[in-house]
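One chain comes next, on its own, written out as structure tokens in the form predicted alone.
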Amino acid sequence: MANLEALIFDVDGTLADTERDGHRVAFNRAFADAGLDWDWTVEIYGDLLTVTGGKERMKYFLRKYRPDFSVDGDLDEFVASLHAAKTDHYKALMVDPGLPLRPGVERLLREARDAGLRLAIATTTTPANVTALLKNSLAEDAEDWFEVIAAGDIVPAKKPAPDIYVWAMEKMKLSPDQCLAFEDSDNGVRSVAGSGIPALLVTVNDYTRDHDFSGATVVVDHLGEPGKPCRIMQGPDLIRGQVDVDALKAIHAYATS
């Protein structure tokens, strides 16, 4: 049995709950800039989230709900600029009023680095997203705690396809037995399992409640803080109150035995 190595982290609805308060505020902005009528409400970026990939959800949004509209010239330089524009409102959004990060997550991050176990990241999300968020919820170095960031379009293939967390294992020379991932959706629980590794940990948030999590070895609530401990909503009993170091060896333990 390999030794656990690595952790793999999820970013949106991971590391914090940046889809309803951040992407879906972030696109009305860019709307609005260009002259669109278009709103996403909370019920329709909860529809728009089935589909991963900034982009790919603007163009699944004009398939579903405006199937009317036309853009004079090509729709995805139209879409490109549109979603350059949402990035740009989304790091603004993350210094003011700013994102904090999920329950335990900190905590955890710090416990890690200190316990000598790597860290990534692997999201669709763009750089400059993950960077934002890093930078204003951790800590101004906070990009530097992670020896890999895999993020955006590096890899064709988003989210379910496994693509990003096997660039993510090549780039730190890892098989996937040596690595604990983190996620909160069902697209990721796929994605995780296609790469082949085979420990992951999932944490819901109200849009991901719901979602089928039958391949994660445990589904907790948050990760849990003094005094706020975590809940394991699916999986076997290997936390106690917060998701630390020991709770993780445990869990690649399980998972990998």
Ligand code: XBP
The other form holds:
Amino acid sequence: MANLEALIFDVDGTLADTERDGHRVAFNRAFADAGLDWDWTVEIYGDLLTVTGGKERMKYFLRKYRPDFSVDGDLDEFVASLHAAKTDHYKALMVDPGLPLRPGVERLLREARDAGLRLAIATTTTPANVTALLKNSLAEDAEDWFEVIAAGDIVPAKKPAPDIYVWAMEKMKLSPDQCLAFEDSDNGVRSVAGSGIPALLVTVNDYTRDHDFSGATVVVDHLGEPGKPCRIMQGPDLIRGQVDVDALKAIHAYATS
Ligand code: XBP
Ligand code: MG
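Just the form predicted alone so far, so send over the form predicted in complex with the named molecule.
Every component of the complex follows; first up is the chain already shown.
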């Protein structure tokens, strides 16, 4: 059995609840700037989240909700420039008003670093968004805490394809059974499963509570803090109130045995 060497984190919905109050708001601001009357409500956004990646999500929106929309010129270029404006809005939102990390995220990252575990990120979001969140919500030097930040278009196929996890593991020269992944959505779970990583901890959020997490080792409501214990929603009883390094080793051993 391999030892647990590395933790690989999804970002959106896992490190912070970025979707509803971050990405969604940034998309709507970019649409308004461009004179578009598109309004991505909290409810519609739940459906749009079935498609990962902002550019891909906009094209899905057009196909499903605005099939008659047309642009002068190239649609991909139009979507790309709208997306660049959205990224600027997202970065600004991370500064003001800012967005807190989910319970237990900072605690666990610090404990894992102290324990010598290697850290990485595997996300579909744009690299600049990861930088903005880590810098403003975790620590000025937080990007350096992660050996690899695998993000956005560096792989052609986004989650639920496994490519982003495979890319991160290749960079770190790790095999799947040396890793434990953190996700919040069914697309993330499918991506991890396809990559061969057997150990997967899911923290649900309001958008993903009802997703199919049958491929996860453990599902919890959050990682837990002192005075704010987490609740195990699926999987073996290996966590004592907070997900800590001992719990991660136990989850990894359970998943790889
Ligand atoms: C996250 C996403 C991202 C963001 C938008 O999925 O789908 O697309 O919503 O980011 P996951 P960009 O958490 O599974 O990685 O607009 O920068 O693409
Ligand atoms: Mg996610």
